[in-house]
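What follows is one chain in structure tokens, specifically the form predicted alone.
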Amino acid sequence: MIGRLREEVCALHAELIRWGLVTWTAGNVSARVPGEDLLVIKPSGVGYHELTPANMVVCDLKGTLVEGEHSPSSDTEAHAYVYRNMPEVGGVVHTHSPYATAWAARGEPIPCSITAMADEFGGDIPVGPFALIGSDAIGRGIVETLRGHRSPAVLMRQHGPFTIGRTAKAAVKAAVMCEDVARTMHFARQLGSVERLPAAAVDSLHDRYQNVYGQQKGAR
């Protein structure tokens, strides 16, 4: 299982590059190891072109290195805190994608004004508190903000987006879509004021997308 997750987490980091969500060595993807109090995450300061399944590191859910030759990502304690406190989460992603990070710099939620955003996020993308890197403080902010919220994304104030998912792939998808709607809403704001979708419409769109759209059982 750990070997498979190392391959998956390594491959998902390539998606961050593909979608323009990171630069240099910034950003990270992690995955919970099912049935174990462990996670797999990117090593700290290693270039994306150098990443291999073998140099993904394994940590416990306090962020302590268990297996690997490199130091874990500086965000590991934040990821670990999320896994400890949100058992439904199987993957966590952090990027510095430019448009989402611009909204984070302003400390402003991204308003739910388009159907694609209602589909994916079920409302506004919220802002979490400012927290320094290197402890579980960021993780605390993520959990406090997203617990009970339909959005799988949070904009950590003056830092950047973090996303969660039932799998690491789902968390990467949320990161891609977060940047997409951040860009769209930025462009819309340049044209004038933008109204939020009615709450009933958001609920309907979110329910359909999550439970009917695509290859869900019973989809049409």
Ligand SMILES: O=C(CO)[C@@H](O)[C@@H](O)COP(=O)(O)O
The other form holds:
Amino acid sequence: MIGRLREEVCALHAELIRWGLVTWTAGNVSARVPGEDLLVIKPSGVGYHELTPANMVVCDLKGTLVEGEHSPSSDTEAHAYVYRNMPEVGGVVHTHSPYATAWAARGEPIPCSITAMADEFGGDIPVGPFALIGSDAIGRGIVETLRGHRSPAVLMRQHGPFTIGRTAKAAVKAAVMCEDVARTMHFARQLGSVERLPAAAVDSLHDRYQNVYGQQKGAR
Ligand SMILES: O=C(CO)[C@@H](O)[C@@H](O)COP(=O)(O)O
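For comparison with the form predicted alone, would you give the structure of this protein in the form predicted in complex with this ligand?
Now the complete complex, all chains and molecules, led by this one.
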């Protein structure tokens, strides 16, 4: 299981580069090890082109290194705090994607004014508190903001987006969609005012997208 997760987490880091969500060594992806108090995450400060399944790091859910030659990501404690406090979460992602990070820099939630936001986020993308790196403060801010919230993304104030998902792949998808809607809403706001969708429409769109869209059972 851990070997497969090393491969999956390594491959998902390449998606952050592919979708233009990170610069240099910023950002990180982790996956919970099912049934274990463990997570797999990238090594800190290692270039994306140098990441391999073998240099992924295994930590316990306090953020302590369990297996690996490298120091774990600076955000390991934040990811670990989320896993300890949100048992339904299987993956956590952090990026510095430019448009979402610009909304975070302003401390402004992204208003749910387009159907793509209702689909993936079920409402606004909220802002979490500013917190310094290197403790579980960021993790506390993520959990405080997202617990009971439909959005899988939070804009940590003056820092950048963190996303969660049932799997690491779902958390990466949320990070990709977060940057996509942050960009669209940036353009919309630049050229005029925007209006939120009616709550009933958001509920209906979110339900369809989460439960029917695509090849899900009952889609036909
Ligand atoms: O923003 C932060 C920490 O929150 C960056 O240092 C982070 O994106 C990358 O750090 P790591 O290389 O994962 O240690």
